[in-house]
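Given as structure tokens, the chain that follows is alone and in the form predicted on its own.
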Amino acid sequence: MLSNVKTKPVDVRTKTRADRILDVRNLRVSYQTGGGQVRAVNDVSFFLRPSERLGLVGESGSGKTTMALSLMRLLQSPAVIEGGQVLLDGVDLLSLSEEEMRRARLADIALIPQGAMNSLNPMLKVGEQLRDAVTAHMDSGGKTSREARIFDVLESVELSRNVVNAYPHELSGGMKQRVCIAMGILLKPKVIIADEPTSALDVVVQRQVMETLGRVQSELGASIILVGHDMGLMAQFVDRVGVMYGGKLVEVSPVREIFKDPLHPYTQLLIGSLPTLESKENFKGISGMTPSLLTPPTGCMFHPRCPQVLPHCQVEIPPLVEIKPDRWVACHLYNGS
């Protein structure tokens, strides 16, 4: 758990728009390494609407998982949250004490982690792990209501009640992932962060897990942030997509619009690299390498690989601006520079 969050005594209740359940403002996260500072999340701002599904996509090292763990305040040293706000229903999570944040996890904001086998304690039965989560947050209600909630949540993810008596190694990959979903929705949070919840699962089980996640989200009325790199999965599941590159958001758009008319050159190349039934050509990758966050390029992070680079792209960092209703892009091609 991150103990060195830079905070000051403030009123954690902050004014935010009623149409935003989560409002992330200018979040900055770095890793302090022997070679210097690595800015993994670089001044990122975005919002999440009630009951909305938002996808965060990008290549490995773009900052997606660091972003997810930052929102939960689960980063480990040498990571440091340097600044910004994470407003959940008006409450700044970065200004909460460790105890207040502990109680907010699962109850208000929950994480479905990547890799269910590594997330569940192999020494404890599933029921014990679910009971620990409930007991840590329920002030009253007793054993009966606790057990009833556990059985309800297992049935909601299509698992038998008998799963409470099983160890994680006795379950299939899909069942373990459903247990993680059950743990995430146990206390009916307002926001669920799913970090690549279908990694290492075959395509049939992937679909079943995502259908389960979508159904329980609708039943709760919660909002979801789906973190991943599978654009096909995003196209089927989310309402909006945020594209990350080099620790920054470069585009945020409704999912249909981003596939129909991608704006940022990086997004265009991502979409263009996807295979289609009509195309029999060789796969097209993106030339060049992802930038080093230890020694990042000046100006726009993408300019060394961009086929539409302009002279000032090498000098000026483009801001993320709304150029059309609900379409945001950080690119000098659109900001009039």
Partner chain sequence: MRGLDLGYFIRRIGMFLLVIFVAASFNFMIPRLAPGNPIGAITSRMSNASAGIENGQAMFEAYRERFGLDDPLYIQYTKYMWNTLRLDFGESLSAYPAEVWDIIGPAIGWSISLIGVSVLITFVLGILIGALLAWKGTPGILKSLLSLTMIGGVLPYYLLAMLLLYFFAFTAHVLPMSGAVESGMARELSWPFIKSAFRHAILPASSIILTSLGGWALSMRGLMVNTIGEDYMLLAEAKGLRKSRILWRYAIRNAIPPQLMHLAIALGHVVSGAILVEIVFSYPGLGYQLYMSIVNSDYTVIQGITLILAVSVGLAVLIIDLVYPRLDPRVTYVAESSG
Second form
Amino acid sequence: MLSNVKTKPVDVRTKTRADRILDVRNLRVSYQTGGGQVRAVNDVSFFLRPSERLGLVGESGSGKTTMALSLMRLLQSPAVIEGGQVLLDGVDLLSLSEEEMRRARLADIALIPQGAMNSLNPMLKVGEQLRDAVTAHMDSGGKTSREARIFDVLESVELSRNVVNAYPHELSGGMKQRVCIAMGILLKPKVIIADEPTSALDVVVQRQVMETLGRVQSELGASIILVGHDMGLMAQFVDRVGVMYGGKLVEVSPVREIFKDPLHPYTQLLIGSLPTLESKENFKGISGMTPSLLTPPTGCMFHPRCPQVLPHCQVEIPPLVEIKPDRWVACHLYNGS
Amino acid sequence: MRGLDLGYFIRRIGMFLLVIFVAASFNFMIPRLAPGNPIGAITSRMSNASAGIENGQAMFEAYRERFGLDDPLYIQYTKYMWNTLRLDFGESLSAYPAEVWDIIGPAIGWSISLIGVSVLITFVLGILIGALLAWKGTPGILKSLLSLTMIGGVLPYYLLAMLLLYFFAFTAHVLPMSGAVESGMARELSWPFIKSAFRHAILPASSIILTSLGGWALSMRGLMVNTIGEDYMLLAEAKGLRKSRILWRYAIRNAIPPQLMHLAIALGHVVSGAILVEIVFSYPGLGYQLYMSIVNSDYTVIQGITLILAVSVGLAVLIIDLVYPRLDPRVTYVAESSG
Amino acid sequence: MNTATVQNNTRPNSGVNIWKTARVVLGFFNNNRLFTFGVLLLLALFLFGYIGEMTTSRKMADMGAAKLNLRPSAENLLGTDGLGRDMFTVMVIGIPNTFKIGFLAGAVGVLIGALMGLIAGFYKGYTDTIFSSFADVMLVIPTLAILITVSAYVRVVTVEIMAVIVGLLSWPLPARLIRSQTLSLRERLFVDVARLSGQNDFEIIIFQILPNLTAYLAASFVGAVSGGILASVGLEVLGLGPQNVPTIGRTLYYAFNYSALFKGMWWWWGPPLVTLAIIFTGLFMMSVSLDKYANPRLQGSTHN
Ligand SMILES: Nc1ncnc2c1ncn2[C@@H]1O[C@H](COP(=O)(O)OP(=O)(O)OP(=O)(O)O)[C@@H](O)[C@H]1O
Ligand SMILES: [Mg+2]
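Having gone through the form predicted on its own, I am curious about the other one (the form predicted in complex with its partner chain); can you provide its structure?
After this comes the whole thing, all chains and molecules, with the earlier chain placed first.
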């Protein structure tokens, strides 16, 4: 097995539940800017079940990418992970050493980055970049098995073997994205984080690439976090959806229920603003400004824009709680239950 | 998939020919545009002088004939260009009947070795220093130490040359003050000769290296910062590559081609600086010979050296241009799509 | 606060604008300390020359005006050189001259370069090919060799002619920078908007593109001034360039030729050397600071 985290001694394990492959607890990330602290991820907790597909939606700047990258400890300064736990199979990634974390990347938790168009090194052939990735996790030899694995993953993302000899600029956008997916599954990770993997592609290619991603994910049995804006895409692809707003996770619910019966007022507005078949009008949009993360509002992040605001929403931050089975929401409207 | 792109090569070689053409045209025009009719002054000076020296009249006639000074301007120009194309610069005026080539020839070797080696050292060191300055993993102390190389960039070549000459050659006597080897030494590939040449080259080379290193490091640092900000660096880290691997194969490797382009752009300036360094150290390269021929009003040699300097830099740039596609696979592609 | 803003907006005089501009300029200096420091360094040096020039008589810079080889004293603040000139006078006359050459050469170079770069970048195609090839060719030819050749033929030049000749050879780098920026600016939305609203090419270049190039023009100018001083002092050190006018380079030439270094006459070679070091330090600081300004990616790295 290429996986390394499993071999960690038990004492690093925190009490954990077997049905959670990834368990994120109270994660807090901020950017230290000249103007002050930007709280991009503010006390976020959620979990991922084995083989599950979790969607993560939210408007631009709500902290999705920051959250995704902090799970793999890939953030650069001025970003600082201020606290929390990221338990992958019971092991807290945030407490690993640099070298342990390096080995966990790709082998246990892989990234398909936002903007895959520029995610391949333009100076290296595709094959070299794939080889590089495998070699970094091999302790010795195994050249033939390495090559075989590379051809395997290329085949499973429906690419010809010949692309190993191509430079990235010789590939189309969709092909590059497939290379990134191939890279992601190269070492059979337990969790794949896909950050808007198709946002730069046109709709037809987008659909094909998503189908491929879905297929390799289920073949692999890995869990996936799919970050994106597109609720339509989410509806087709994921099992559960998490909604981010101003650096906070405001709701996590199964995908069907979030469309049928959104709980959080923000989710309601988000779903309500989608163009439906009956009313073919444009997006209604949500009135009001996106919150400033430099000087966030007190209490609930959403209260300045919330149509159902209660008096103590301005004072008290609502925690994310499970109000019905598998339905998590952070809103004072549901405090009673 | 990636063959030799003929269009690219033809364009580059055309560029090289253009350099020769423009440099030669400058050579032709400058004396004729200069106020006070220097050509007339030269010929009258020569005809005066020729009375006094042996072969003087022959030299004067040869000069008139060679440049067709009695012909209309366009014929003079054509003749001049034809001679230039054959790299035929005629005879030296101050050392007649010696050929211009007899003076330029030995000088070329010294200049190319001095400038070539200095530029190579500076370029490699500049890449390393700049890369380490931009890399987050570099210890702070090392960064501050490396930043010291920027100080040299503040002084012009010739000033540092003078200072080094003063301290190391004049005051401390540890290194020779002038020349390329001990005077009177036979030019042969023997151990003492190489040792002497090396000792003589240390100060001039240091002048070139120390003054330009900071600039290269700074430019490399800028390129590295850009490279490090690229999306593919994130994926490289997400792949779990080792830090050293990312530094060499992804960051430095990718910043080298644009840095090489900077070199191609800056080479003319580097050579300009080296000319002055040679003069300060009386280093018998092209720069020093150029100076001597100005002192002696040896116009044929001046023209020859100016042209050879332009041709050499042009050739070096051509080589960089031809190597470049090997380093940056995107180049041929870009050339194809735009042309 | 609110009322003040309203008043500012309604008052139709230009006083507000001056204040606004002043604040922007001051803000720039405050945010770019290195640049400010470089400017102050050059300004101090220039004032030293400018004011110093008024306190002495120009005659003291003539050869034989004083005793030879005097050490610095109350009478001759920087001593006298081997030609009997008062070094203080030589320096205070030389400094403004060197500045003059540098700024004139820089202005000529940037003017030509900006013009070429704007035309090449804006019109693209064949125009661009011709202009860019010419600039590339000029970059390859070692400028100093041409300058030396020119001064071999033109033995007597004034400070101004020298500056113009140097400037005429220093346009390729500004041209390249401005061209590449113009190429990207011309594709921006506001250029299309301006074209749709009926502006012609000239107006677009002047009113839409040029204002966006300020940082690059400034960076080019600093670079060109630096290159101009570098080249002209280089020529002067060789004894070429303006004769009979005290310049920093010429002073070094005499110091060098009369073996001031070896005679231990530090007051002869020291002042021009320190002056040049100050000039180039100032220009270097300015260009490093502007480089950061023109290249936003670099700014982030200062946090690291
Ligand atoms: N390098 C940085 N320095 C300072 N603030 C940053 C930095 N990067 C991101 N931020 C801030 O962090 C917040 C979250 O950014 P993030 O990129 O995570 O959003 P996102 O949800 O992924 O947006 P998008 O949908 O546009 O990708 C934003 O408010 C952004 O302004
Ligand atoms: Mg994002």
